[in-house]
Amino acid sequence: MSGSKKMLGADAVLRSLEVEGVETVFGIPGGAVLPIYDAFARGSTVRHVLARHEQGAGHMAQGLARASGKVGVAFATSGPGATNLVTPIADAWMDSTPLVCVTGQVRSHLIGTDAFQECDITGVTMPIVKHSWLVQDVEELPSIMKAAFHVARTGRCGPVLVDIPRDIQEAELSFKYPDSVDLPGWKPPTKAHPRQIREAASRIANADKPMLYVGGGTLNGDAMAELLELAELWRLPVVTTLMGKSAFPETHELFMGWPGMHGPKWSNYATNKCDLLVAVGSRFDDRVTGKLSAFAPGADVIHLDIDSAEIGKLRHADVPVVGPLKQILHGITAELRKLHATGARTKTEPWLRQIAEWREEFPLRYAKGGDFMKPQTVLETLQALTADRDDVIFSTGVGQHQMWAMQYLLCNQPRTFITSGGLGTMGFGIPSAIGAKAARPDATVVCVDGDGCFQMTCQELATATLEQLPIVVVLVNNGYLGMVQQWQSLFFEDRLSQVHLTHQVPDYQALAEAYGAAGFTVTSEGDLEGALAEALTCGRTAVVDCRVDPREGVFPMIPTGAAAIDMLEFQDPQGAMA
């Protein structure tokens, strides 16, 4: 242990965070939390950032946390502070974001009284949180701390919550801060099985039409680079869910794409065609997968995870690997290497061109032309205008947006694309790009958003100004909210209810411009590139309002409960597929 110092609550929580090389946190103050920010004032090396909403504080930490692979930090008061911190930690549970929020709670003797500002947020998070902590003992303290942390990032990462209450934070302790934790009951695994990664590798090493199905627990794991080996080596193809874009680069010749509701075709068709289906740290979401009982129905399966609850969960795993993702891919490329010198070879190069050619056959298309500009459009010259630099991360928010980020921005470096899946939190854009600023500022941080997501947390461009964490906001506005009018033209008889939003109000460069930000607005695609151009290059916080087409549908889209290959795909004018 660290020596021994008298000192209050409120300020071992700041050096419990210093010890853990935290540099940056978010949040706001309120009655409950008064004595930690009282610590923060009397001085720390952690920067606070002052969020507007604490929905965007949580956000901004899980921005933090996916742009830099540390654990995200978020403060909020008792009652609706902390409140307003569940749908943050809802969607750090959901992706698997180490996160750890510190809340503040009434005095001890009030809890269970209905006192201002009480609430039981132990409780309420409970099935979102890998553990909580409502602190009884201010001696505690450091090793609650100490455990908060190590229960965040080891195993499957994800969010942990500590309440304080006010009197704990004012009482006195000697502060140590415990070099380990005991935690009796929590044990992640730490390796692998070498038999089950032996047979992994030669499940690989013998099939013809094997795929790698990646998700966000590479990057989670760190285990990027060794997926890039082990799909060099034996010539695999790669598709990577929405959470675990970026895990591999996106312009190699083995990526092939997104699967799932609105991946490409020949992404889809090559998942469900593959005769071996290797899973990395992707958990057969529904959004994914379509009909379960359909999804690869030819494949066999082999699930790498962390965490030993996703093998067998949705689909039957015929090589279960548990354990750390980057050890296991390790192993699986030095198994193959084994076997390559006893003359194995990899037969993957027909598989390889055959779906190159359904990657031909069915490209992304759009109809181009018409009265508005196509949001398609905005994408691609985004793309254009970003393709030549490894500095430039993603965030988005949740939607059409979202579907067209994914489908034509091509992210080369980890960590690059920041955005919600599981729980597809709209209003997550905006603040996630600030967190993200945060932890990497020599990087260009573009919020892809829409009109509907951009409303819900608007007022965090105002801590992006005041805080000098500048982001470059590109609002695909269509003035509806898109995706649920898309779902009711198709499912609903077009009947549009309660989604139409307006291109004009607010008045989003003006809007901009009243937070301190750069405003533009963009209704010609003639406009578009200097627009972007401009506001990539300014140096503050930009906004730039693309008036969309808002009747343009995100294709392909399989259709809840239906099988991945039988997806709705656009239609051009004359009603002929493309």
The other form holds:
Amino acid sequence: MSGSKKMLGADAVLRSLEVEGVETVFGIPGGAVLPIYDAFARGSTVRHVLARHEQGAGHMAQGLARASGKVGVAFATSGPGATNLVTPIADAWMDSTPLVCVTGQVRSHLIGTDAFQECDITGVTMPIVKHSWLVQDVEELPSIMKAAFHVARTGRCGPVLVDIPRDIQEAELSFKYPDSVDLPGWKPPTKAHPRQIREAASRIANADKPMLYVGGGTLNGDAMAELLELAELWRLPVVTTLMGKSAFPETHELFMGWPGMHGPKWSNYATNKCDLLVAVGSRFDDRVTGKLSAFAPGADVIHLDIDSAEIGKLRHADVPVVGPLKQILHGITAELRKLHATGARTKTEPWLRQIAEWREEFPLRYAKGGDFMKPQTVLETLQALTADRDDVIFSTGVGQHQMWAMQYLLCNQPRTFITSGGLGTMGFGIPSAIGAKAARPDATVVCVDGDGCFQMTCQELATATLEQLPIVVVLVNNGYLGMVQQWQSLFFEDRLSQVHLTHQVPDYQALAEAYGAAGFTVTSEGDLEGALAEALTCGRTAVVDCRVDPREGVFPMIPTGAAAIDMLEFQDPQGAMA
Amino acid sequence: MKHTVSVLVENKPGALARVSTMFARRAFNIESLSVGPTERHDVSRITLRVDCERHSIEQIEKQMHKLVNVLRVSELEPGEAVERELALIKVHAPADKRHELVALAEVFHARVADLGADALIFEVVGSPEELDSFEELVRPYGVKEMARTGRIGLGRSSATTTPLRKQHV
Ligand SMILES: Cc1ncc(C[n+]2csc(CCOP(=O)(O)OP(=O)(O)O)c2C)c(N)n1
Ligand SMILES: [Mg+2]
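Starting from the form predicted on its own shown above, please give the structure in the form predicted together with the partner chain.
Whole complex next, starting from this chain.
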């Protein structure tokens, strides 16, 4: 942009968003952001979606970011508005989601005086942001906004916070959005070392039992096409973590499921018995590895990541490659092509056959029958109804339903599985679905939620209906904080403590209708497909209350601290397989 | 094993807090930390003494590099760097012990910074190990109070300190 223009700080915030190409933001106004909201009222190309809780606004911004790969933006007032954003910020930090949070602050001269609605939000969030700014001079506002977007989306993605005192919003500046950032200390890697890429390629070429262990960094690094190309060229099997889910087409013959605590046994076998583990934007999280020292014990490790601090943090890397994953994967593929030209050939066919045998031997299992519909049946039906569509995005809450969603929903398109992996935030599902819908109005967005999670953020159904951001909530209603119940049952002699929610209260169908959404109650398998199909096609926000077996467990399962290979398996009470 | 890490940071509000918060959050232990100006008005130097394994000093350095205000991180290798610290030590010093104490102090080039009726304050500059020895020597006389700055250091004039890569491998 050339030339500068006189305007208020509040207007400068919106002009900055416009230059950044932001289309939709989420937030709730309050005293310390009144000037910014007045700027919204005076007009902007940026759409503001009014949430019902700032946590919802933050998760919506995350959902938008996860569905689109763009930076999500959330607004809140000072004090309680800002503290309500803490959970989404922590969530975005753990899951490396690019997020810019803009908060109002009390007037500059009141900072430090315990003024009304004053909270040191830059202090509170310091351990969970990539960086934050407390704006002290209105003239710095454009360069800070530019820096905020730059830091959020470069290097390893993550949240940043811009705290703007009210007097700064009201002060005048001459606005000129800078073309570049002035951040002498911010130099994320832009180019991987060619020698390391060659070394990685030659190890892969020589491996008998390689495994690509793909994490969320692949989606953040927009390296899905490069991953597919590499896997297909050298016939490399792929597993994805919960965060990496949808980075690789899940009905592809080279896709081997999801390793970790509730991954299928065959996926964990394949991950743990490989001889070369290629970590692609994944971080050896304890929910994936189980007992770390027993994780893929026979494997050498190639670790590809944009964040050098992940290399060797938990597992030694024999070949570290630091840089943008898109470039690294492309580079490895190019090297393998050269090797292929010299006569080298992949050796993975016997290994792929071995994994296929495990897949046959250890399928996901559950037992039907009994008084209740099974939660797994809900997910299988949802999968069947959406299998031939490439315009469906799923989000989830946190708990058993999340794990069943991981196990039974097959995502072939990138960025179509949005879940809280690192922080495990209950209530993430509904608002993140709304954010995804804002990013992808063409898509059908389905939130697979638990009854506990639903009750943490269901007020955002009002946002969905009133802002014309329709989502479908498939409520896996087991009447319990199911995941906690499962742990109490397995590890505390079935002494259930404070986990019973009941199937009936609240009446979810009535609640949905109260919010202007369509409500369905499904108590038997016979009604399931019809209700889900109608919800998926009605074009409105819909809640399908699926009342399922209150005592179903998620299996298989790696107990915490156990080796991944020692999974607890599903025990069929009737001894029959289903 | 102990390490001295020298960190150049932008002289911006919160820069020190960000560094120390990162240490606290990653459960790294800081033994001493000192911060002050450098030859550039817009840059400060933080010198940290940390006790950890080789593996975690690398983690510390890499995590520090990711902080936006951090310009450079380098480890001061023993022998390759000059490290100094200043201590003020208030020692119980009745008239009959004073001569003895002052003689002792001379060995360490400690200066008497203040003199009271039955106590005096020594000001001593040296390597942290020298300060430890001096403190040990005066302890039998009764140390009433002590303040130490924590170490600061610079790589030797002959060798530049190894700057740790902003970009790894
Ligand atoms: C905000 C928050 N509080 C508590 C927990 C601990 N927790 C993990 S799963 C879970 C139960 C979730 O219940 P529900 O949404 O009904 O899902 P279900 O496991 O029954 O499918 C709880 C309480 C959490 N992850 N997040
Ligand atoms: Mg439940």
